[in-house]
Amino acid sequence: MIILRGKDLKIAYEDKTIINKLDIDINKGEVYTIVGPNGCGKSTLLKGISRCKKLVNGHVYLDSKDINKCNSKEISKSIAILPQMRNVPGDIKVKTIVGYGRYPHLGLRNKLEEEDHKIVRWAMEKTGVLDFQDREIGTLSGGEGQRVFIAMALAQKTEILILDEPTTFLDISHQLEVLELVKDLNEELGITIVMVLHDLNLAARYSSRIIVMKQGEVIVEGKPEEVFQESILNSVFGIHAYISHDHIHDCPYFIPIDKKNHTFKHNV
C-alpha cells in the first residue's frame, strides 16, 4: 500500500533546478534509504516530499491527499522530519526537546496535557534517553543527542519518519546504535522510514528498499540485492566493486576496487 507518492516533481533553488520530472512511491511500513553522489538531490527530495521545500511543479500525495491542500498541523500529525542541521541551544533539557514533538497535537492552551507527558515519556523510553531526561542537550554525546531528536520525532506519533543523514558525524558504534533504533521503530511500531545515508553497506543492511539517485533523477529503486549491481555502482558512483553476501545479516555488501586495478584479490 502506497502511503506517500510524488508525481512529476520539480524542485529548484532560485534559478537552479535540482530535481525535474521525478516520480517516487513509498510503501507503508517499509524502510527506504536514498543514496547517491553528493549534490544529486537526496536532501532536496526529502524536503519536497515533506513540504519543507515548495515544489515548482508536481504533486505529493499523503494517503491519496495532496499535501498542498492540507494544513501544516495535519501534515505534522502524519510526517515527522529530522533535518541535518538543528539549531538548538545547548542548555535546553532533553525532556523539553522531546516535548516539542507534541506541538502539532496541542489544543488552544498550547500546553502539554497529561496524555502528552505520557507520550513524551514513552518516546524517551523507546529511544533509551529517559535516564538523562533532565540533562542539557549540550552535555550529551553525538549518539545520545541523535537519539533525543529521534525521540522528539517519535513523540509526534506519526506514520512516517523522515531522516536526513541521521548518522552524519557519528563514529561507527553510534551509527549502528542509531540505525538499530530506526530498525526497531519500524519493526515494533510499523513506522514507515525514509532516510538518506552515505554508507552503502549500512543502507543495504538496514533498508527494505533503496532508491538510487544521480543528478536529480531516480536511476533505480528496489531491494538491496536488486540495486547492488556492479554496473549500477559504476554508472552512479564511478567505482568498481566486489559484491558479496553478508550471511549474518542476509544482505549484500560491497568492497570498492582500486580504479587502476580492476581485479580483486582475496584468499579463499
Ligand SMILES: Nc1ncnc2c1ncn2[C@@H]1O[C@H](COP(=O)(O)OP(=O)(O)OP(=O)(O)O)[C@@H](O)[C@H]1O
Contents of the next structure:
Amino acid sequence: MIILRGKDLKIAYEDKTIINKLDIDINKGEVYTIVGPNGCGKSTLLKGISRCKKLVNGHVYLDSKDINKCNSKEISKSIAILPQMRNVPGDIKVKTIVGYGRYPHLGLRNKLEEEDHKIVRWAMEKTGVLDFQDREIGTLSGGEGQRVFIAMALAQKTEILILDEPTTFLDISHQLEVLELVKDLNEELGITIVMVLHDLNLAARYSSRIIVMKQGEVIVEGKPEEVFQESILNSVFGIHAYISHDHIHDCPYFIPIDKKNHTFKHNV
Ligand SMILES: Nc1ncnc2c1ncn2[C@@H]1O[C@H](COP(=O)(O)OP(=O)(O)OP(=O)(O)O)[C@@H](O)[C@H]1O
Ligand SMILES: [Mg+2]
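Given the form predicted on its own, state the structure of the form predicted together with the ligand.
Then the entire complex follows, led off by the chain already shown.
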C-alpha cells in the first residue's frame, strides 16, 4: 500500500530548478534509503514530500490525500522529519527539545499533558538519551545530540519518519546503534522510514528499498541487490566497484576501487 506518493514534482530555489518531473512512491512499512552524490537533490526531495518546501509543480499525496489540502498539524501527526541542518540554541534542555515533538498533538492549552510527558520519556528511553535529559543540548557530543533529535522526531509519534543523514557525526558504533534503532522502529512499530545515507554498504544492509538519485532525477529504485550493480554505481558516482554478498546480513556489499586498480576486481 502506498502511504506517500509524489507525482510530477518540480522543486526549485528561486529560478534554479533542482528537481523536475519526479515521481516517487513510498510503500507503507518499508525502509527506503535515498543515495546519490552531494548536491543531487536528496534533501530538497525530502523537504518537498514533507511539505517543508513548496512545490513549483506536481502533487504529494499522503494516504491518497493531497497534502496541500491538509493543515500543518495534520501533516505533522503523520510525518516527522529530521532535517540535515539542525540549528537550535545550545542552551535548550534535552527534554525540552524532545518535547517539541509533541507540539502537533497539543490541545488548545498548547501545554504538554501527562500523556505527552510519558511519550517524551519513552522517546528518550528508546534513543538512550534519558541520562542527558536535564543537560543543555550544546554540552552534548555530536552523536549524543544526534540521538536527541531522533528522539524529538520519535516523540511526534508519526507513521512516517524522514531522516536526512541520521548518521552524520557518528562513529561506526553509534552509526550502527542509530540504524538498529531505525530498524526496531520499523519492525516493532511498523513506522515507514525514508532516509538519506552516504554509506552505501549501510544503506544496503538496513534498507528494504534503495532510491538512487543523480542531478535531480531518480535513476533507479529497487531492492538493494537490484540496485547494487557496477554499471549503476559507475554512472552515478563515477567509481568502479567490486560487488559481493554479505552472508552475515544477507545483503550486497561493495568495495570501491579507484581507476588505477580497476583490474583488481578481476582478481578477487
Ligand atoms: N536554500 C537554497 N537556496 C539555493 N540553492 C539551494 C538551497 N538549498 C539547496 N540548494 C541547492 O540545491 C541543490 C540540491 O541541494 P540538496 O541539499 O537537495 O542536495 P543533497 O543531495 O541533499 O546534497 P548533500 O548530499 O550534500 O546533502 C544543490 O545544488 C544546492 O546548492
Ligand atoms: Mg542533503
